[in-house]
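Given next, in structure tokens, is a single chain: the form predicted on its own.
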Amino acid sequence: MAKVIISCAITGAIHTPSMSDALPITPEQIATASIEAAEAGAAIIHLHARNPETGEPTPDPAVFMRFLPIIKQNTEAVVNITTGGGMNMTVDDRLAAPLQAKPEMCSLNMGSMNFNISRAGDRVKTWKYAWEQPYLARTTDHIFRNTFADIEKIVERLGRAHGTRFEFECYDVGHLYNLAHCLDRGLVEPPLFVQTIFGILGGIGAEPRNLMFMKETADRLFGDAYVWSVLAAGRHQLAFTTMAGINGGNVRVGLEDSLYIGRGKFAKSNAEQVTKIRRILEELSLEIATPKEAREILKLKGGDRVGF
């Protein structure tokens, strides 16, 4: 059996400041984050950028470069960087960053979907900011759009012009038989890293079976062409990510998925959380991937041929 790639997504653009204050906001926080998540075995880090002074999700390729670089120079891990964003950001928006960045890997989402996170926020009491409770309310009116002209441009301008490989962000079913529509095209090529997901308001739920069919149907599609992972929303983290290991996938944890470590119990960091599933694969006899192994089996380009 292969080794398993642990990826930690640090801070996304779904939870808000008020939901934990283990989130990581400022570059330095975020920085910090990455560092010790890598310093726990995570091989990926998936990140995202907020506003230093709201915690809001902000596009700035400045505020990318003040973490970074600090994260290349102190950690051997992939960086792996969003061309999702969040709410309100154009594609245009969304690819800012990475163009600058020319990272070994960005996010890729494989389809347009409804994306609702309203109740994500029903138990903060008291709002740190103002922007927050309006940010999730207005997801349920609220498309995600990844059409099949943005996921070419993403994948032309990014990938073929810099090199950068993708984490193919597939929520449905149908988002697969996007990505092999992609490969039949010659638009991509392999090996695919397919990360599937489970627990979205308008993607697939968090069930058992539904993780057992995703991973059927990526095996009818792409069968040696792809590398799979998971990643489950809320309380579903460590279930399904362990369920993954234990099929052969590989697995993605962190505060962007999940704000808890266990039952009611919060997370005091991403690296807590990267932990206790390092633990879990290694009781299980599977073996955690390097940095290096990661780069490998995903046939990244090297972390000497990014932009920062």
Second form
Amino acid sequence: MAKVIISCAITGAIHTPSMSDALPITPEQIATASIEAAEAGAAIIHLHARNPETGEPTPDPAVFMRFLPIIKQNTEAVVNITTGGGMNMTVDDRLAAPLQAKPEMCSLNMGSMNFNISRAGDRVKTWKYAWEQPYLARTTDHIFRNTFADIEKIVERLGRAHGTRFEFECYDVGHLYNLAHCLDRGLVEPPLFVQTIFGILGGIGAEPRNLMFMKETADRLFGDAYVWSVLAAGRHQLAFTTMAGINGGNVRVGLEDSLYIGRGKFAKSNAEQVTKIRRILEELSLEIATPKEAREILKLKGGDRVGF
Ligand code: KMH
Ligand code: ZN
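Go ahead and give the structure of the form predicted in complex with (5S)-5-amino-3-OXO-hexanoic acid (KMH), now that the form predicted on its own is out.
After this comes the whole thing, all chains and molecules, with the earlier chain placed first.
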């Protein structure tokens, strides 16, 4: 049986500082959280950056460069940089840091969609920063842009130019077909690391039957040309990653996707979520992939061939 790759998404661009004190904000916090998550068993670390003063998502390569080398020097983990960025960024903004860092892996979002996080702060009583509420509220009118032309541009500039491979983020069934189209055209090469995503308002809902439907559709479209992974938003994170493990998939946890460790209980850290899913997977007699094994499974270029 294949070993399970645990990805950990450290901070993202969905949650804001007022939602949880555990959310890493500064480069130092992002680096420390990443190292702890890797030590707990994450083979892949998925990264966004934030303005160190306010916590607002930033595409600034200089901010990424304050934590990327620290993570590289202190872990074996695969560094995976977002190309999805945040709600306040253009596609070119989103590409700036990945182009400079030339990482082994980047996310690649497989379709344009509504991405409504306007209710994510409903439980916040006191807001720390002025940007947070408008950032969330604006998403009722937000289109997360990922056209075929955008996807091709990202593949050309990162994949073809620098050997970066992708975490293909698929939030709905159509995104799997968009990826199949790219595979048919020879734009992307197997093994495809397909991150199926559940519970984002604008994407497929977090229902167990949808997990199996996405898997069955991916099996039909890609056969053995893909490696399946699962993430689910908020309270669905643990159940969906557990179901993924039982059904032969890989998993993604982290505070980007959920701030919780259990019902109504905030996670203290990214590492706490990694430790919990790892324990569950090991109780199920599944083995966890090391970073070296993840590199072999996903045919990555190696941590010594990056730009940081
Ligand atoms: N926050 C996740 C639902 C990206 O970074 O490209 C999606 C994500 C997007 O990880
Ligand atoms: Zn992300």
